[in-house]
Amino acid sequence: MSQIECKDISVKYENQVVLEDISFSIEQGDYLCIVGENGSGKSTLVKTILGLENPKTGKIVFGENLNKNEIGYLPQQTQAQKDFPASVYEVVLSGCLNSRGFNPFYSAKDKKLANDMIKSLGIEGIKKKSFRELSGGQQQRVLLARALCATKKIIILDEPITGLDPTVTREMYNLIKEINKKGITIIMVSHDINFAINNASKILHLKKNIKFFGNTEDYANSEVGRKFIGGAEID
């Protein structure tokens, strides 16, 4: 059974239909990139999968071995989030909140997991620093560590490299690829189409009246894929 299956999803936002009749499925270990023009509903789809938006029609089915609280999420950052006055360790540890249930206290297991994720992402040296004092690349590593504390199964990333310089962008992409190699499913909203076709196993392209879901090779050879990769306007 698929980890996540979206069946004929339509989403309305502020009285406008943002997504219409979207269907696709995600298997364990997939690396799915969601691409498309600005305003095509990429972030809205992510929020719908996470339960932050309700579909107008259709449904989302989770596999037997996946609960909603087992999905790690790295959202687009707002300025308020960038200025969050907590330490790196506190931010990473907060990724364990979903698994706490009604227990407000972190366990020794939670604290060990947070420290393990901090170590695995190479941010031990900034563990005690305030999140707001970090560079954009450091903040993204911290948030990725936080997302990994929430799951061993699937991570959703919404434009994780926005505003990062080329060197830091490559580092983030490499980290994400290594995470996927460990068996964690990746769903990533991306505007970097060249990265998507070179790294993702599947592509979901969103645009009104034109949709594509399938493997990366088929996308690159499709009409919609060739036009989008070439920077042409899609009719």
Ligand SMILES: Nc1ncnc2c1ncn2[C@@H]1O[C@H](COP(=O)(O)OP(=O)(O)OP(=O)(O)O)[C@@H](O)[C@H]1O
Second form
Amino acid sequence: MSQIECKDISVKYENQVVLEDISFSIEQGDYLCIVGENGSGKSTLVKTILGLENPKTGKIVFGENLNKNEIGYLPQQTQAQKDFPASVYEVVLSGCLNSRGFNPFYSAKDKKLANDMIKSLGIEGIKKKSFRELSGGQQQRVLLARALCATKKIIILDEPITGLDPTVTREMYNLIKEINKKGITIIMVSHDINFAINNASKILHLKKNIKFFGNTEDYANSEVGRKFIGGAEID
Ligand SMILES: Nc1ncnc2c1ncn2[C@@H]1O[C@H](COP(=O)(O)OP(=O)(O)OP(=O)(O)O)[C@@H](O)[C@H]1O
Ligand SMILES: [Mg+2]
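Could you switch over to the form predicted in complex with this ligand, since the one displayed so far is the form predicted on its own?
Okay, now the whole complex, with that chain kicking things off.
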């Protein structure tokens, strides 16, 4: 059984159809990159998987071993999120809220998990700093640690490297690869097509509907893949 299966998903805002007839499935351990131009529905698709958007038609089916609240999520950044007035530790710890249901109190286990993630992502030195005073790269690391507190199974990243310099980008990518090697499924929205081709195991190319879904190698050899890699617009 697939870890996540999207069946005939359509999403509409007012009178605009944003996603149409989206069907694909994700297996445990996959590294899926979702690509496509601005406004093609990538963020809407991941929000639908997370249950933050209601599809007009279709449904998302989770595998037996996956609960909806066991998905780690690093959202596409907005200015408001960048200005979040809390410490690094508090932001990471809030990743544990996912699994707490209506219980607003953190357990000793949650606190240990947050500290472990802070350690493994190398952000101990800034643990007490205010999130909004960090650089963009530090903020993304903190948000990755937060997403990892929510899951041992699957993590969804919406453009995690936007605005980062090449060195920090490489570090982020390496961290994500390490996470995938531990068996955690990665779903990453990315505009970095060359990175996607070289690192993802599967590609989903979106433009309202699916232009391609399958293995990365097949994508690189497909008409849509070759065009997109070459910088051409996709009809
Ligand atoms: N809350 C909303 N209300 C109305 N329209 C929306 C809403 N959210 C997204 N849209 C529209 O849906 C379409 C898809 O948006 P989405 O954010 O999913 O695109 P995207 O592929 O993530 O783009 P980008 O690469 O710029 O992040 C766009 O035309 C956008 O204007
Ligand atoms: Mg987006």
